[in-house]
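First comes one chain, alone, set out as structure tokens in the form predicted on its own.
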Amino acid sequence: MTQPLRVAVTGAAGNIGYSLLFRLAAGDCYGPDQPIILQMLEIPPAMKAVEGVAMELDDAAFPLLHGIEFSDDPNVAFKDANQIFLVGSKPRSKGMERSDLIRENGPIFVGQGKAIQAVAASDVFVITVGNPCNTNCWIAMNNAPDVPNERFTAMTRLDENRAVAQLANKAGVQTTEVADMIIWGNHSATQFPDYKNATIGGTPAASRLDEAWLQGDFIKTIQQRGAQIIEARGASSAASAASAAVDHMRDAWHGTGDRMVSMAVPSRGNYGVPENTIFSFACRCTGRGGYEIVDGIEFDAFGRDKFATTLAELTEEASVVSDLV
């Protein structure tokens, strides 16, 4: 029998881990063959919440999940993991700056970074969902110094998905007709969406569809996508967010070939982007944590200016929590 998978999820009774811990469980990131156990941390006013999660994984009876583990303390819950999903953090409330909830999410970070040196598996994979991510990603890394910067990962692939669905209904075309649609910088209002690399149906997406439009209000609603759901719902995303993050990790898991995909990863320098910086770049993904930054793509004055912008936020977002890392 294929050996259990030691995966971790953080805020695991939150509405994004509630959405994602049931796709894991079902073999929907690893594949039908890969048996799981699944090690949930939450806060401690969320531990009788979470122990219900745990009686509705068990009532499912997923042949899959061979465990089901749950603590408040990160040194418990990732023992030995081997994927890790950093999903909690406190959301921005009404009126919050982003740099007072980059100080007040900091802390969470620097301690689970801290936690992951200490007891995770040697082979740890890491994917941070929790906002700002970015930049709480680059925290939890710069707290484990020990284990590979490339081992550390933050989510763009819901924003990914979200430019995706806007160019198929656009076009009038299946999500499958679009390839290459990349996402550039920072997973906040700042990202850059590069249609101009995008394509629909093999052909230019700028040569299909308005550049006005693309340039206008594309962009525009893929910035502002989650404030326009937090509006429309009363929350902010969690069942997408939670597929994005099983389709980020699932990739990165199993390969895409030649395809590309958005994953914010530490720079190594690729497209002046200084080194370690966590930024979304276009990159290939070769299996089991392993991955390629693509290299070579091109950019007109537009998407210059725009990637300029998304790497400007992520300086100062860096300067905001220096003190953390």
Given for the second form:
Number of protein chains: 2
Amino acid sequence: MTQPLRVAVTGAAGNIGYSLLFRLAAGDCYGPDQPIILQMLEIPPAMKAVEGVAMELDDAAFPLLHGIEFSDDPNVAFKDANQIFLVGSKPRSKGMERSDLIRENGPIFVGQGKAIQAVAASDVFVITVGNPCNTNCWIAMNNAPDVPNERFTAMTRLDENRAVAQLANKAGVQTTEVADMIIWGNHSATQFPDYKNATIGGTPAASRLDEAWLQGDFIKTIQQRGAQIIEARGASSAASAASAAVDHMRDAWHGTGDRMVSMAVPSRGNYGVPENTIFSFACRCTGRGGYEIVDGIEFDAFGRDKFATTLAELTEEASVVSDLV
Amino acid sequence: MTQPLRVAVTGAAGNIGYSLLFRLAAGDCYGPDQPIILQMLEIPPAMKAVEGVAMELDDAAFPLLHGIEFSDDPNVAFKDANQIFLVGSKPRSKGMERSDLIRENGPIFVGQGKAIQAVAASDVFVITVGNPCNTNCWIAMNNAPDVPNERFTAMTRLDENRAVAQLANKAGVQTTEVADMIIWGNHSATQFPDYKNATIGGTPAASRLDEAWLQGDFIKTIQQRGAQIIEARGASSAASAASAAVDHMRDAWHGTGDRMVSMAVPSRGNYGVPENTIFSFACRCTGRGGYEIVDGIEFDAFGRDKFATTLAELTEEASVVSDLV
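Please give the corresponding structure for the form predicted together with a further copy of the same chain, as opposed to the form predicted on its own shown earlier.
Below is the entire complex, every chain and molecule, led by the chain shown above.
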């Protein structure tokens, strides 16, 4: 029998956590032959709720779920964890500026980074979902200096999936026809969904769809999709965010072959992005958390401008929390 | 390419629906090679919310999800549907008696039964999740006289899964060690979780665990688990109910081999249960919606008493809505 993977999830009683945990337990991420132990972290006021989530996970009698644990202490929840989903973060409240949000969340990721270094498994691999996810990831990474930087990643796969769906719908094809639809930069309104290098049925998306739409409504839709979902559902994206987290971690675990996917990862100086900035790049995953950043992708003036804007925002975000790293 | 299955889900914007749809789209029910088209039904006030759910399904870019439709008209949502999940129902409000709940829900299932007969695919197979699910299923079945009765089923798999988890936890083993844990009768507090015929690691559960616990706390826990979840989570079971619906329909679609599972199905006179009463029996599934009720399971005096109680309740429920069939 394969040894169970220890999978930690923070914000486990939140809406994304609730969607994510059942997908993980069903085998959607690590496959039908890989048992897992779920280790859930929540804040003290949510301990009763997370106990309820644990009861429901129990009640699903998942064959692959070999254990369920929960705690309000990251040093317990991350103990020997191989895979960590940093989902929990303080949400933006009314009237709050983005810089306030960054300051509010920073200390959480200081503590979690330290706990990852102290107690996680030696092969630990981390996805950061809680926003602002690039900067939260950067804070955690810098507080775990003994863990190789490349193990810390943040999620832009939801943006990629949204972009893939928009292109597929516009072209009237299935999403499986769309490839190389890469999100660059920050998971925020400045992100750059690079339709120029995307293909539909093997041909460039830009040759198949109207460029004015691609530069205009397409990019705007991806950047503002979160708000549209809140407007329609009366609640923020949860199951689609969880699904993207599953996609990100499944690809990192099983590998992508020649396929490129978007992951925010520490730069190694690629494309002029300063080293260790958590920037969304085109990546190919080699499995078990290994990946390479794909170099040599070209941008036109429009793309270079978008790229510079999102990088500037990330640099600015880092300066807001520079005391925490 | 395999032809997509048309899968209809009612109550699509509700909490169970929201958990269920993403599991279906991920391939958890019909497998990694079977594309599906989701056809969602909601009530008119929830049209905006279901549009938001459709947007999130889109945003997940599921490779197997070949279409997303929604409507407030069952004649649209059930059109050519091969598989139907009747999830939506009016919840019990404070001070409401069970008989009131049955009367409130009855008319919904009259209309849905008629629509199934009118527009669903000729191989349609139905699971009823919305409570009181046995009686709702019975109403729908009786309003679709041209559809073979055995295509209408109701869900007791959540109770079975809960029972399996309780036995496994008590014995200190994985849930995969527990077999033949059958729920008999009504999906309600009178249900009979028959631990007598269940096995743990191939030996009778009753020889391994304390009989006083099995007859007492074990049965009480299964019967009252829903209330415990509400108490802990502050919300009713959603993801575990969705997971059980996936299990029920996956087993019905792919078959169970020698394994027995609990499904509420129209009696063919088995065990003295009047014909066409929707009663939870031990079933073996032969695939593509085919199944047989397992006969010849024996009960002691304790079991016979429990069996009689749950059957009496179902007969009483039917009398409350006899004008609707």
